[in-house]
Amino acid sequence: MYILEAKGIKKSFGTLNVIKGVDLSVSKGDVIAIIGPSGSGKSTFLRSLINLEKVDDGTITIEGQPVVENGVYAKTPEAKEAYKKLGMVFQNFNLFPHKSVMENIIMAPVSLQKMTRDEAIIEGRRLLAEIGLSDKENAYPYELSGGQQQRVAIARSLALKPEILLFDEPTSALDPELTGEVLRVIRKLAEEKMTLLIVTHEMSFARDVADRIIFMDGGVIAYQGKPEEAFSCNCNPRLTAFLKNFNEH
């Protein structure tokens, strides 16, 4: 059984068809990099999986539990629980500026999962150690670099213990010097066999870390395959042109 399965996903904004029928099956432990030009539907597709965008049609199943069937959203307690298996890290961190690093991390586990504050703090400290920010638990977001803020955002998502973590261009708001520290955290999660879906423009990272490359273009999956094939096969003209453009920059 797939941990996540999407079939026939379609999404429009007015007359603009952003996703035109996308199928994707994800097994436990998969690390999938979703690449493609701006406007190809990558982020919209990712957001639709976690119910941040409502699809117009299609079916989404999380660990065998249908949450959307033919565009109709399930309203059962089981569907609500299924969504808790997914976590998301955004490109712009979305930390609460008036709360400390620790408060940002523990707020959701305490309020949504009824974890005690003491338990949440213990877990928060473990996560901060994992991302190399143990000394920042009492700092506020404005006191952190962009890379540090994004690492805190990752820890905040992990605090809810998702089974699948979605990344929407997690380094796009960072300068190159800070990008590496965030990618190292994601690489470690991949090595720990966490299931990851990563929309990214970091081509070398996608090639090195992903098990599968998904290339979206014009609202569809134009190509998918292993990284070594995607980056060398010249089997899809649009993918080849896209990668050539990146290589030239």
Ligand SMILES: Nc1ncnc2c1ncn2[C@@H]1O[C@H](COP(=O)(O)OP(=O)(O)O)[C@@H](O)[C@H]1O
Given for the second form:
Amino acid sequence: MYILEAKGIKKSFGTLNVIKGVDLSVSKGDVIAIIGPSGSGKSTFLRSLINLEKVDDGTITIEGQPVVENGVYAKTPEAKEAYKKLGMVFQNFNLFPHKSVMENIIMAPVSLQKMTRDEAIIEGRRLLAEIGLSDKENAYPYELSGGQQQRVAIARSLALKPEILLFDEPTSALDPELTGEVLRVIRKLAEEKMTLLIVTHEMSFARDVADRIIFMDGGVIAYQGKPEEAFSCNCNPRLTAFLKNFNEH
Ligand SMILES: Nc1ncnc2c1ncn2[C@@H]1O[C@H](COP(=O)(O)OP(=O)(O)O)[C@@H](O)[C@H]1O
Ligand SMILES: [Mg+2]
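Following the display of the form predicted alone, present the structure of the form predicted together with the ligand.
The next block holds the full complex; its first chain is the one shown before.
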């Protein structure tokens, strides 16, 4: 059984068709990198999977539980529960500015009554150790670098114990010297066999870490395959042009 399956996903904004029938099957432990030009629908697709955008058509199933069927959203408690298996990390961190690092991390698990405050703090400290920020527990986001903020944002998502973590260009708001520390955290999650869907422009990272590359172009998956093929097979002209353009910048 797939941990996440999307079939025939379509999404328009007004007259603009952004997602034009996308299928994706994700197995437990898959690490999938989604690449493609700006405006090709990568963010909209990720946001649709996690219910931040409503699709117009298609079916989404999370661990066997349909949450959308042919464009119709299931309203059952089971469907609502299923979405909790997904977490997302955004480009701009989206930390709560007036809350400390620890408060950012424990807020959702405590308010959703997943844990007591004391349990959440213990878990928060474990996560801070994992991301190498044990000394920043009481710091506020403005006291942290972008790379540190993004690592906290990852810890905050992990605190809800998602089965699948979605990343939307997690390093593209960072200065180049700060991307490495964030990519290392994501790489560690991949090594721990967490299921990851990562929209990224970091091609060498995608090549190293992903099991599968998905190339989105014009609202469709124009190519998918193993990294060693995707980056060298020249089997899709649009992908080749995209990679060539990328290497020249
Ligand atoms: N909320 C929105 N309203 C209208 N148009 C949108 C909205 N979000 C995205 N779009 C448009 O949809 C297209 C795909 O955007 P997006 O999914 O952000 O692409 P990508 O992440 O690949 O750069 C773009 O043309 C973008 O302008
Ligand atoms: Mg985007």
